[in-house]
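Next up is one chain by itself, shown in C-alpha cells, the form predicted on its own.
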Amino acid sequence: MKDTSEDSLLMPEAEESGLIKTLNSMGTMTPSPDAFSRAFIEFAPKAPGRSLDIGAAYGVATLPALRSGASVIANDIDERHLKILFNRVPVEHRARLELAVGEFPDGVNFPAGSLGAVLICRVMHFLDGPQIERAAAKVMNWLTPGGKVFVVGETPFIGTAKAFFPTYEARLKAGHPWPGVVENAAAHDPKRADSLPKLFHLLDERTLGRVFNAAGFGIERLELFARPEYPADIRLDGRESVGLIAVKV
C-alpha cells in the first residue's frame, strides 16, 4: 500500500452515539458488530474458505473475526481505513489478514470458488440497483459451495427518511424495482450531509430477497431489525436495518 501521512492514520473520535465517521464521507462505522455481523464472525473460522469483509472500515467485524481464528480479507474503498485497521490488529493475527483496496462491486475481484464467507455490512445502501445485482452475482461466483454471504443495509424505516417515505410507498405500489433509491441523501438528512454520498439506497427485505434469490442463493435468514445504538433522530420503530444470510448451495 502507498505511504500515508501519520495524521491520516488516526481513527476519528466516536460521536456521542458511538458511531465513528469514515474518512471519505461514506457514512459511519458502528461501535460494535450487529447480529448479522456477529453471525459472520461466528461462521468465519469454520467457513469452507477464506472470509471477505467488504467495506471493513476500521475493523469492527474484521478484528473479532481474526480473534476467532478466521483468515480474513479486509476490503475498503479507502486505503487509509485499511492502514488504521492494520495498525489495530495484534501482531499475532496479522498473518491471517489480507488487505484489498477497491470499490465494490466493480473494483475488486477474487478467484471463483475461493471464498467461504462474505460480509457486506452497511455498504449496499451506497449502491444503485444494477450495482446491487452485480454485487450479488459476483459474490455468488466468489463463494465455494456451502459458503455464505451476510448482508446488512439501512431501510426506509429510519427517522431521517420520514419525508421520503411517501415516495417509497408510492413506488412500492407501482411495482418499482428499486423503491428506496434517494437521489440526494442530504435532502433527507442535512445534519449528516458531509458524511454521506449523494445517492443513498434505502433497502427492504423484499428488494434484498429478490436480488439474492435471482443470483441463485438459498436464503437462510432475512429480516428487519432495530438499531438501539443509532442517534435518536435516526431511530424510528425498530426496523432501521435489514439483514440477510444466504448460502451458495
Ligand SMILES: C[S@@+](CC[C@H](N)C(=O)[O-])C[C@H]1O[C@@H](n2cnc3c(N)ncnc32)[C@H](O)[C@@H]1O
Given for the second form:
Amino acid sequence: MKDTSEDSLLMPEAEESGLIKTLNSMGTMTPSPDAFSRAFIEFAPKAPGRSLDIGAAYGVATLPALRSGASVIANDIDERHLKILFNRVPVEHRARLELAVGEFPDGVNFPAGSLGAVLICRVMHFLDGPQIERAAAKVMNWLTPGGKVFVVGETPFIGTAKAFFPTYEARLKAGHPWPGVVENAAAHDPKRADSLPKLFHLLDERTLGRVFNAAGFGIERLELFARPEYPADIRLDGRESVGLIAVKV
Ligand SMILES: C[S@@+](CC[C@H](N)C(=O)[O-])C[C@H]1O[C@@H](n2cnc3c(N)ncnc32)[C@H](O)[C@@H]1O
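Could you drop in the structure for the form predicted in complex with the named molecule? We only have the form predicted on its own so far.
Expanding to the full complex; the earlier chain stays at the top.
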C-alpha cells in the first residue's frame, strides 16, 4: 500500500454507545468483537491456512486475531480504514498482517484453497442477493478443507426497521428469496441517513443458511443474538444480529 499523507489519519472518536463511525458512510465499527468474531479470533491461529477479515474497518477483529498469533489479511473497500488499522497494530505483529484493499466479493481475489478462516462481520448487509451468493461461492473456493467462514449481519428485528417489518413479513409469506432487502435505508433510519448507503440488506437465519448450504458448506452454528451494546433505538428484543459458522468439508 502506498505511503500518502493519510499516514496521519486517525480513528474517529467513538460515539456515546462506543460505536465508531466509518470514514465512508458505511455504518460503524463495534468497540469489541461479538461472539461469532470471538470464535473467529480463537480459531484463526489454529486454522489450516491464513485468515481473512472482510470489511475489517479499524481492526476490531484483526487486532485481537493478530494478538492470538494468527496471520491475518485485513480487507476493506476503503484504504483509509486499512491505514488506520495498520497504525494500530503493534510493530511486533505487523509481519503477520497483510492489507488487501478492494470491494468484496467481486473486486477481491485469493488463490483457491489458500485460506483457513474468513470473517465477514457486518458487511453482508451492503450486498444484494446475487452478490451474497457470489460471496459464499468465492469464500468456498478460497478456503482449504477444514477452513471455516464466520458471518455476522443485522436482522429485520432491529428497532430502526420497524416500519419495514410488514414488508419483510409479506415477502416471507410470498416466498421472496431476499425478504430483508431495504431499498431505501435512509427512509427507515433518517437519524443515520448520512452514515449508511442506500441499500441495506437485513438478514435472517433462513436466508443465510440457504445461501451457505447451497455453496456447499456444512453449517456448524446459525443463530440470532442480542446486541445490548447497540444504541437504544436500534435494540429491539434480543434478535438484532444473526451469526453463522460454517465449515468447508
Ligand atoms: C459496518 S462496518 C463493520 C466493521 C467491522 N467489521 C465490525 O464488525 O464492526 C463495514 C466495513 O466494511 C467495509 N465495506 C463495506 N462494503 C465492503 C465491501 N463490499 N468490500 C469490502 N469492505 C467493505 C466498510 O468500509 C467498513 O469498514
